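Starting off, we have a lone chain in the form predicted alone, written out as structure tokens.
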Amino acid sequence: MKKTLRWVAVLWVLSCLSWLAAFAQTSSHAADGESHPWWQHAVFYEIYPRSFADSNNDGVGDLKGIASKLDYLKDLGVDAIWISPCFPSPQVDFGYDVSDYENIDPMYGTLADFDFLASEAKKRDIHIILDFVVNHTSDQHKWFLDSKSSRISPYRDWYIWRDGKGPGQPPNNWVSTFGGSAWKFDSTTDQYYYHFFYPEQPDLNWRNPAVKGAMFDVTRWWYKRGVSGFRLDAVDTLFEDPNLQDNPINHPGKNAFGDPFEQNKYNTKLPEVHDILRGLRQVANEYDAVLIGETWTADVAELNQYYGKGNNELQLPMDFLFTMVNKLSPAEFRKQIAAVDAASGWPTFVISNHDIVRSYDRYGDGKHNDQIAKLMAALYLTLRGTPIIYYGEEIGMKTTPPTRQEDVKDPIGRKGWPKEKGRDGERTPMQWDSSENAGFSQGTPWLPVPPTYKTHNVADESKDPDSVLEFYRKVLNMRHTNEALLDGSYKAINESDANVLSYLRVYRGQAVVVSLNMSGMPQTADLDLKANGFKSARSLLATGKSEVRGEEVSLEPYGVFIGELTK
């Protein structure tokens, strides 16, 4: 009996230690004793693996290349890296056509290379997030190859097969987002299969419980291998109307691919999407993992749906409405920030990614682009929420689209040229130094390195205290160490100012003021200090001659002032 009791005590102690270890892992600890999910204080960084760092000089980036740059990322202030798809793939859509969810594409390395990357990242307290393509597979995936082999295949119902309306007529009028009908006829079984994207990307049938089980197990497989979460690709498209009703036409005319302007009423954003997100979240919770959503929404009310009731779906649905403020407008940014700040979950801010023209070009005026790059950094890195940096933003990389159709790699650009040039311009190789190919590779890069690598690269900017890179480092260091920036509330001030965006971040008596001149002229702005219970401000970080005097801040063109307030 004593021996039994002794074992019970041992098991109880081990259970407590396990719980404490899990708690330490799931939470970051603020000085006030409050705990927070690790992802809430983290800075995320998206890596497009083809373009980040090439370790074997074949012209394509790889996992060993990423591992070699972990110290750079740690020094920058990155806590988690999101790696765009690196699974085996025919590369029709550069990895977003997955042929095996539980392996690494040979162009990026091996599973052993991934394990090494995960191990090295863990040593530096950097989490790894993988890009999970949940809507579709490659047409070369073993599931689809079996599915298309016969109408009685056990995998037949893993995809969406239908008879046409008549000879040569697809089941309905749905069009692919990449052009043409969303249905492809397969002569093997004389039926059409559905593809929201390319024909080589057949949609999975998420109404089939076997698909749901298999995909949930994929996430478990990677969690056990050290992954800390997933960015979920194209979550809106998981379900389709089983009755295949025709989509309405929005307005007359044709798009860049020559197709009608359809409203995706019956093949996107169906309510069943949220059932799957809740299920994925339950699995993620077992591993203290985070789910980031590619969530294109019309407003914050729609964004709230992706957090779920009681925040039981995505922890970090991306607010792309923020990226749609494509001009330096304090009024427009105030409106969007206020909306997402009032959302039911923790905000997530991005200003660029692999599908969006870089912020350096969207906001730059061609003359003050570096100043504006710092301005935008000061904005999305000091707001209440979790930021996601796109590789190269921190050095002021610009979009460099191809000038000739024969140079286009992105299938979108090849198909839609010249109206649609594709996304090559925002996916060019990372600019590490001023040597040949910007230090990305000694081979021929898969995309040309832009000529701006001579002036904008990591090595040179690391030596220049006034560079975009050094500004990012300073802001991120401040963000990690200032409680008001980590956990403070957001409050807009001086809201009638048409040129300067100013706001407070306040946390338990501590406060930071951020003032951003979004004009090309010097500006003076009232900081409303006394009205908010503060006496004075002192500079924490400012650009150029921007400074505070009493209640006012003087800002140079596109100037930044970040200050600490005292009562």
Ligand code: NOJ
Given for the second form:
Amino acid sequence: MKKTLRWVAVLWVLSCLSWLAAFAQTSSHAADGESHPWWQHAVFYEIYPRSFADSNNDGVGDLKGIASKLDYLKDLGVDAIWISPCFPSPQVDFGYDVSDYENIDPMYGTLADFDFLASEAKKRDIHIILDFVVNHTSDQHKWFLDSKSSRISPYRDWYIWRDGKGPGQPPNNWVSTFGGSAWKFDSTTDQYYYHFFYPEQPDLNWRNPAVKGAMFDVTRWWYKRGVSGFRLDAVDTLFEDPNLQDNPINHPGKNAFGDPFEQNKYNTKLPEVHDILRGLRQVANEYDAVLIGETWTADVAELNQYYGKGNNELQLPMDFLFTMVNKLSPAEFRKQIAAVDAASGWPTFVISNHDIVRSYDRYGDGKHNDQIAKLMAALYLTLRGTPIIYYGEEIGMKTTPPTRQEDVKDPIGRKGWPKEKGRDGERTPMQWDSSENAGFSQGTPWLPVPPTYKTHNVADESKDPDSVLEFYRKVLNMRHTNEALLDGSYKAINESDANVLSYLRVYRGQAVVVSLNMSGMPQTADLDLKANGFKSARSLLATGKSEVRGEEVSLEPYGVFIGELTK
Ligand code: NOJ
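Form predicted alone already given; the form predicted together with this ligand follows:
Then the entire complex follows, led off by the chain already shown.
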């Protein structure tokens, strides 16, 4: 009986501690008297480290390069940087094949360089988020080398090994998302191992508690070194059906790699994923850290699952559905924004990243691209939620894919050419100035610098009040200081307008209106002021000749109007 009481007491203390940890997270960084976790008011910025800034002129960016640009980032209005993987790696998938989770690849520097970057970032109140590749390791990771060495290796069950169906036949029909069978035969032990991505990226077996323990410890190790969270890579691929049932084929034909169009029914989005996310979140809560998810979902109902019940999984699952509205359509954006605004957690907006064609090309019409880049900035930086800027978006960088197969660096581009050109185009070096190699490196950059560096670069745009960069700076400055933009509710207005997307952000009687002309013609749009209890609007930021006239706003082609409303 005594023992039972002692256990009850221990459990009570533990539950108090976890409640306190959760409370500490939600009550930090309050800016307006209410509690807001720091990541809700922060602007995030994704850095692809190979391409950001090269301090030692070997043609590849590095951590010292990032440190040298912190003032630029601070001045832009960035509060947190997410660095794509910078851990030791054979670089088959440019860092998404990690061979040691607790170190820095010599190409990017040393742990001392990381510590320097972390302390310099801290001085400027910039949080560091690392990219945690949870689904797989490199085939050169010591765990995998041991695992493949023998069927009785202590690490054998850390990966997914199976017998083939017969000679030369993989265990089932699963295809890798990067082309070919998802199984690779290894003659050392005469079995196949499973890889959702490249064969050099064997999947970890998350059903093994030892894997879970080791991976959770990796996050603790980095939290203790000062990181403020992780972007979790490819979370939906963590688990596979233990019975290895064949995937159904979606429709006839072959994809860019010559594989059938498979539905990943038995090897993605298994419910067990959520147990792991809850566990990772518990650890994150101990450190006031944030978890961002690479969450490709079919709809917002699926996105909601990643927030978890009572918000106990990811704080910031990215809404990629937003990136799939690939045309300037007010109706489609309205629909998607409303859906994610009604989601069960705090929205996260991205318009580009290192895997998708840049927004400059997805939305640009070839004539008004800079204006459209400003329009898109005004959109994702004024919505209710946390925005993540992809490096170079703020200067209007263009996707520049290779034109010849022999120049392609991304293996999927070499394999899938010409249908799949790979992701080099959106990973080109950051354009800092108009000097040789755009000021990125004095060596030969690992990917060619696009010719647009002459017109689109940080140095020149900083001097031009009408540049895309200056527009980003202005919107971000406004976002950081305007309570309606930070915490206000979202309300669509003038919803039947086919050309202009307009909405209000309302916070304790204060309101901001945003009107975006998504067409190439001048437009006049009703601001619905009276209907919403407001009298007039005063311009906070507008492009070109866009201005308010009474109840209406007149917008130039692709024009932006952001105004403050008075009662
Ligand atoms: C998603 C990452 O964003 C992508 O770049 C990578 O190739 C795959 N996951 C595999 O890690």
